[in-house]
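Next up: just one chain, as structure tokens, the form predicted alone.
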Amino acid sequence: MNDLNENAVKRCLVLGGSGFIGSHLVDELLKRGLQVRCFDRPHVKPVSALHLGNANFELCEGDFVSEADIARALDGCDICFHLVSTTLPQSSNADPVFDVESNVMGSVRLLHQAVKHGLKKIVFVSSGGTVYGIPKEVPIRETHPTDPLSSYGITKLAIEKYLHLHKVLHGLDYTILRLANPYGERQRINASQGAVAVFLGKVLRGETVEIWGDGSVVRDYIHIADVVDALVTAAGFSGNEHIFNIGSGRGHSLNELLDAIEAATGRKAERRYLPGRPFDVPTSVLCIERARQALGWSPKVGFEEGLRRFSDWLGTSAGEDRH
């Protein structure tokens, strides 16, 4: 079964909703007439405030940490979806201790209280570009092994594998997506992450990009639109498989995304190139067949389109404006 709205689902709540993908993730649910509690920090601005007068929204602001906040978005929900993460890849190492205390016991707390309130089932949104650590084979199979270089992979297995120990203990559904790089509509352009977001920004705001390296390394790019479908057709899912690659199926260089965004622009991107940095993993590229077999889910937006979307959303002179 692969129809969320067939699950007799009542209420869907939505870790970390007021974010870029939860805020995308809140609209679709709302527009196929589910209710929906978007869970987030206390006086978070939402990135899209376009849910806020829907009679079948609710926010419920707290701490991701604290149990009893947990308990109480919990309350009266069917799913839940886990887009929650406290710490970034690239300066998880820094504090390791916060990001275990944050993101794995906070899971724990939350998947102790699912289990009190008789939730029906959790999406996990984890992390495709981290978990695997270098790849072995290109692209890469949800079945290659797991050696993250970073604690914030690290800790994203753990979660994974609390799902399963909760499945196994207590019968909890779950489905985890190890995503790709996730780009698009809201996305913050001058944040630290997002290599598409940060440097469409700086095309657009005349500025110089600086790469890490000659621009050869290759990543997995997948518009938002894509990620919210996979989201969406996880939930309704109920089948053997709990672990699913979501993500373009496709590479594409930094000097590629560089080419690609002067032509969705028309503007010429300034590029300056610094010495690569040795944890950098020179390709990595998700195999979605399983996906594709499993979920009948496969990614409808092309890199071009969904370069051009993003562009034509931000305009040429609303850039900074836009977050």
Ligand SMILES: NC(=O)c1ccc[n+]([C@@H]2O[C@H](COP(=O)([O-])OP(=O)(O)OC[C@H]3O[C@@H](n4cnc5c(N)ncnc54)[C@H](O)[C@@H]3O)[C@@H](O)[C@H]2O)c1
Contents of the next structure:
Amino acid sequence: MNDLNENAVKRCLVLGGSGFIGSHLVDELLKRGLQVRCFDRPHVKPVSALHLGNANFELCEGDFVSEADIARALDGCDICFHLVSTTLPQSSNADPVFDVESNVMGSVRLLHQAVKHGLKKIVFVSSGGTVYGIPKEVPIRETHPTDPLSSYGITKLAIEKYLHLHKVLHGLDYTILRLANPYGERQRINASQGAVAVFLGKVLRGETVEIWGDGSVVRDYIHIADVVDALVTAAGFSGNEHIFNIGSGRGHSLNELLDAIEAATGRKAERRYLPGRPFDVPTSVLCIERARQALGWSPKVGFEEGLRRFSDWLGTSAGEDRH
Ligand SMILES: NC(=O)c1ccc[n+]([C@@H]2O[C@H](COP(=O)([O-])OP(=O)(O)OC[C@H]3O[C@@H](n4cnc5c(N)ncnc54)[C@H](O)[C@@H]3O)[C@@H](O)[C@H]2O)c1
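Starting from the form predicted alone above, please write out the structure of the form predicted in complex with the ligand.
Following is the full complex, with the preceding chain placed first.
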């Protein structure tokens, strides 16, 4: 069964619902007529104001690491989407203790409370770009060895294992989505991560794009609409598989990305090539056959179309805020 409504879901909890991915998910769940509780840190400016004023929308402010806050958030919910991360891949190695204390311990407390509150299911967003480490074969399947090179990847994997443990011990259902590189509307373009957003921002501002290496590094980029589709599909899924790669299944080099940005924006991308970084693996592309077969999900937004949508949105007043 792949339908949330058929699963008699009444209220969904979205942890990290004011963020880039979470806010799109909240919009989609509301569009489907579901009640949605969005949990995020106090005073975080929501990246979408669309859901404010919707009678089915509820904002629940708190700290993910507080068990009391999480218990309050879970009360009366059937499904929880776990999209909080307190760290980023690049910076997580600087303070692994914080990474473990906030992400792993926070998630274990969440699972403890989820069992107590009789939650039906958790959908967890993991990371296809970090849990595998250096790919031994491409495209990368879910069965590929996991040897993360960042604390972020290790804590994502640890949370995956605790989800499995709670299914075995307590029957709490779960689905894990190992995401490739999401991009699209509402993503910050002035942040340091996300090549699509950073490059697009630089090209639109007329700044030179700095590229580590010769631009041949290949990554798998997936538009936010396809990510949300996968999240909602995963929530209604009740089959035997629990871990799915979610990407486009196609690779694009940084040079191809810049060519596509030039086509989408009609502007020239000034490029400066810098020495390559040893930790950038040459190619990372996810195999998405399992998601296609078991979830019946497949990406629908092509790369050029996705870039055009993102670029057009940045030209609107909502997009101006993200500059
Ligand atoms: N964006 C990517 O490139 C990417 C790739 C793979 C996986 N993911 C995962 O997807 C999830 C969502 O990512 P995103 O890009 O939407 O990130 P985001 O930073 O836009 O959203 C995360 C939200 O979590 C909230 N949050 C952080 N710490 C919190 C705390 N202690 N208490 C309450 N709320 C807290 C933030 O305020 C934010 O609104 C994360 O788990 C991330 O690791 C993201």
